[in-house]
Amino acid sequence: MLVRFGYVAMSLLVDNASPAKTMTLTGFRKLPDRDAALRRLARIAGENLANTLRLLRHNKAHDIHLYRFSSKLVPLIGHGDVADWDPLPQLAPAFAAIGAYVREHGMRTGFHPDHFTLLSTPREDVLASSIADLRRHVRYLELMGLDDTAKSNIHIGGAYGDKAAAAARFCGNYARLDDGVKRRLTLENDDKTFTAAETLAVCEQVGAPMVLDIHHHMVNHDGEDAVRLWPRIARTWSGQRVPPKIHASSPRSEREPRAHADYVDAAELLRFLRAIAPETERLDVMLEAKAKDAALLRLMEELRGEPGIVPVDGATIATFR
């Protein structure tokens, strides 16, 4: 099994390269000249995009083929106070430069819209803003010139007192999405509400690929074994032009089992990888450790000494049972 590792958005190894610089809404409202405030937002967005390209170059230097973009590339976009503001045409060249680099180096990228993007919501206003957010993420990817192998990953959302009804509502609202959004969506189990088995059932119903989060599964399950679920999860990726993807992180402590640790427990992750290796040809693993790219490089160092592990490059291994 060939396994590639990636990390989320921020780097701990590259100085002054945040792709998520922002301005608070309070700060925006305090500025007396609205046009000047909007120009400042656009400048911040330009810095975020430039830093994203810097991080992609850093990734290339370390053979990191998998990367999640920050969803905060354009600060405050979509908020009611700037509902009439569309900076994307002026930012289009910066988006295009990012996409060109991704394509040139065969990287797998995507987004994880934040927890306010909810398709299980019973409120039409929340649903409308959630759909708008998903469309905005698609627009980012289209401006980058990336095809639908670049995904947006979301959770099913809240249960609102009735998990079965919430799942049914999610499926109904999913059907309302335009095809351009649907083609880019993946669904992930969460750490408090929808388990891996429940998320998988929804994925199978709506035809969306599933991203298994093995840390979330550890703290939120009904006794199901992730390894036993894996063949069905892998089948949700049938017909996709990218391999299945999972999320991996480790609990911060016994007292805080849901919080993410700085680094990844290599032994725990390796147990899962060895278990699914016989029936999995390729796998992409997004590390959600707090130490970001530093955690990835430490994990690679630890895996190099494991029996049956063959390093392929700086962020890829071949593993055998």
Contents of the next structure:
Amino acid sequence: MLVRFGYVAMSLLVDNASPAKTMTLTGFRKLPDRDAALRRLARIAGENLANTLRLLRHNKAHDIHLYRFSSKLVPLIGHGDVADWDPLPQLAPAFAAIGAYVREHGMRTGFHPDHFTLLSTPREDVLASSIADLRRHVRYLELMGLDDTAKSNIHIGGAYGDKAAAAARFCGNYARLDDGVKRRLTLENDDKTFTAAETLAVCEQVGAPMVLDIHHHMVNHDGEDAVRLWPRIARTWSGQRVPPKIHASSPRSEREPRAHADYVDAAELLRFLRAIAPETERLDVMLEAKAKDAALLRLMEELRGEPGIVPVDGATIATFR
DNA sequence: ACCTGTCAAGTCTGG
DNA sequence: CCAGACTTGACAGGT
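Please supply the corresponding structure for the form predicted in complex with the DNA (the preceding block corresponds to the form predicted on its own).
Complete assembly follows, chain above in first position.
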């Protein structure tokens, strides 16, 4: 099994390289000259995109082939206050430069629209803004010139007092999405509501690949074993041109089991990897540790010393079958 | 330069 | 039924 590792959005190792600088809505409203305020938003977006490219170069230097873009690249976009504002044409060259670099180096990238993007909601207004958000993420990826191996990953959403009804509503709303959005969507189990088994059932019903989060599974399950579910989860990726992806992180403490620790427990992750290795050829692991790329490098260092693990490059390992 | 409080979003819980 | 918790990085305002 060949396993690649990646991290999310920000770096602890590259200084002043945030891809998610913003302006608060309050701050925006306080500015007397609206055109100047909009220009400032566009300038911040340009800096976020430039920093994203810097991070990709940093990733390349460390053989990190997996990266999740920040969903806050363009501050306040999608908000009612700036509904008339479309900075994407002027930002297109910056998006294109990012995509060109990703393609040139064969990286796997994607987004994780935040948990206010919900397809299970009973509220029409929330559904409408969620669909608009998904379309906007597709637009980003298209501006980058990335094919549909680059996806947005979301959760099923809230239960609203009736989880089965919420799942059914999710499926109905999913079915009505346009193909461009559908082709670029993956679904992930969450830490409070939809378990891995429940998320898998939805994935199988609508035909979406499932991202298994093994930390979420640990704190939200009905007794089922993630390794037992794995063959079905892996099957949701058949027909895709990228390997299955999982999320990995470790609990901060016994008192705060859901919170993400700074670093990833190598032994715990390795147990899962070894368990699925016999039936898995390739796997991508997105680390969701607070220490971001520093956690990734430390994990790689720890894995290098493990028996049966062969380092392939700075952020890829092979395990014996 | 640093510290504390606030900000955005939608759902869910506690009172 | 409404206020606060949840989550996250960064802004905003204070010292």
